[in-house]
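Next up: just one chain, as structure tokens, the form predicted alone.
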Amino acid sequence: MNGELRDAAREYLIRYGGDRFEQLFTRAIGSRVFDDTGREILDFTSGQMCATLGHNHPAIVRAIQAAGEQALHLFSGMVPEVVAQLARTLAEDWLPAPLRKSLLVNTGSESNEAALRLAKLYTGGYEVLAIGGSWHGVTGGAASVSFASDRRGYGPPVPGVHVIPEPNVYRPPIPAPTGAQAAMACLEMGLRQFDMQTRGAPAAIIVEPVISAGGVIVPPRCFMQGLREAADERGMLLIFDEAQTAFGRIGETFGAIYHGVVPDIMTLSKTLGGGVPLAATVTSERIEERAHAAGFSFYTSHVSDPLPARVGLAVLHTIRSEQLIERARCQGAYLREQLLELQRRHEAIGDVRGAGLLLGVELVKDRHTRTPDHELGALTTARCFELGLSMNIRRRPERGAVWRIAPPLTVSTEEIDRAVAMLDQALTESVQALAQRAR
């Protein structure tokens, strides 16, 4: 049966890009997934960075069962009680003021589309500033402001998009004496170019508090504060895409809290649904009121659906009851220290960076030149999977070879130790294999 279904996957599924494994997968629990041979694999990407409570957390399973007994889906104009409950919980217990109004949808792409539409209606403009290395989704507007990859071959993007070089302090696009100065030089250059090119219709600046797909780049706080000032000076709304940074992943409730900067609009997705498709666009009463008066519409088949909302409530309750934000902070510090120890023993590790349990490890050919080692990255990632560890690696020529490491917030110390041991072994063996090839 395994062979038949693998053949069916090859024959009947459209290939959609990214890493794809030969085997199929049968089940998942906690930090582990199992393939069709019964092999156990440590999942240090939390699925697609979504299963922050671990796979199939009992609270999520109970929420899905409860939804199955009450309501899975309703007409979009019928707001379920559980949707109102989730919106109130977000506003009263989680979101920084003045963010209080939520639109509940399914994916990060949708939440960013809604955020951009809100900003354009509110300001009357259409021009958007985004950050190099960013990833905001695959739909029209979201794809137009994404610069991590996959921009070629799809025709012209939504007009009015401008880019600021990413504030990569390890490999700065504009060198400077310090990382903060390099980041601010990127901001100044991007703003200067925008001011020269603007058609006089500014709408928004959109940014991830940690630029994950671009190589786990943590912008300096001064850069984020500079974005806030730049948006205010130009009459633009500041949008934080907190798909990966919200609800504890980085050891804080939000990237906004981590950086000390509150945006005008915040988008939430991966970490809110815990593996179930749930996303939100949140903003202030003032912005919602003006956008509504201007005719804001984002009416989809699954807006305000009850099943994902019930799961979202379970996720938020579990994060608090199991103290997962503090756990992410502590386990993230432990994991970082283990990775730094690997760096001390492996010359190929040029940089270890990130926040909480969203960490990046950059592989280089030479620490002085910081030349990325894409071949070593690919070889080591494959070897890790053979040993039983799944990680994601970004292999962009312009942005380095960076492992993205993001285990569930429930990850144990023993699982971290096992993962680091596999990393150590894979890196050692891969370096040796490349040395033998070179002889």
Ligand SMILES: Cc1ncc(COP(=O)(O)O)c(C=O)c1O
The other form holds:
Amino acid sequence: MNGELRDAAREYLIRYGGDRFEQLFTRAIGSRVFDDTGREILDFTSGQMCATLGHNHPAIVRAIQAAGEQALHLFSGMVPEVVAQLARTLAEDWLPAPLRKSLLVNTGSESNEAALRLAKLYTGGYEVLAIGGSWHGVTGGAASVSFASDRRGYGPPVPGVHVIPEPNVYRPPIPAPTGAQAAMACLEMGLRQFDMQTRGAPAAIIVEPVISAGGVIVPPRCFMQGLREAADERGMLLIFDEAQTAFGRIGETFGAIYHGVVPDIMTLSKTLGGGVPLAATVTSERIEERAHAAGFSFYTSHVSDPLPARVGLAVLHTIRSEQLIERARCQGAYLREQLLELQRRHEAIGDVRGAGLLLGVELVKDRHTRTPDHELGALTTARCFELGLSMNIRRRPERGAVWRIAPPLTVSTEEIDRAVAMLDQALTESVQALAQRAR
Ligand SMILES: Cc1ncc(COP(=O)(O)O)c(C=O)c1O
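Form predicted alone already given; the form predicted together with this ligand follows:
Let's see the whole complex now, leading with the same chain.
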């Protein structure tokens, strides 16, 4: 049976990129997933960075059951009660002022499309500044402002997009004495280029509070504050894409709080639905009012759907009741300490970075030159999977070989210890294998 279904997957599915495993998967619970041979694997990517409560948390399962008894889907103009509840909960219990108004959609890409459309309508402009190495999604507008995804072969992107080099303080595009100075040099360079090239129609600056797919790059606070000033000076709206950073993953409610900078628009996705497709674009009353007056529309089949909204409410409630933000902070500190301990023993670990439970470990050929070791990255990731640990390797040639480690916020200390032991073993064996190969 396993073989037959694996054949069916090969025969009938379009291959959609990324790393795909040979086996199929059957079940997921907490920090564990199970493949079609019954093998248990520790999931240190929380699915696709969504399952912050762990897989199949009972609160989510109950919410889905309740939706089945009430309403799964409605005409998009019929706002379900649970959607009003979720928008109120976000505004009153979570969002930093003046963000208060939500549009509830399904995916991160969609939430960013909506954010860009809002900014364009509000400002009357169309030019967007984005950050090198970022990932905002695969749909037209979102893909146009993404640089960690594949851009080649799909025709012209949306016009008017400009890039600020990523503020990577470990491997700075523009070297400087300190990380903060290197980041600010990137900002200055990007703004100078933009000011030279602008057609006089600026609309938005879009940024991830932690540039995750680009190699788990945490921009220094001064860089994010600089973006706020740059947006204000140019009459642009500042958009924070908080797909991965919202609701506890980085040990704070939002990246906006972490950096002490409030954007004009925030997009929320992966961590809002806890594994169910739910996303939101949120903004202030003032911006919503003006966009509405200008005819803003983002009318989709699943806008304001009741099933994901009910799940979103359960996710938010559980994050508070299980104190998962505090947990991300303390388990994140513990995991980071274990990774730093690995770094002390493994010359190949050049850098350990990140925030809360969103951590990056960069592998290098030599700590002095910081040359990325892509081969070692691929080998260790594959070996970890054989040993029973799933985590992600970011390996774009221009951006280093970075393990991205982001277990559910519910991860136990024992699970962290087990994962670190597998990383240790995989790294030791892979370094030996590469040395033997070189002989
Ligand atoms: C920061 C960020 N924004 C947006 C997206 C796109 O979200 P989705 O895949 O749900 O469209 C992703 C997906 O990885 C992401 O990491």
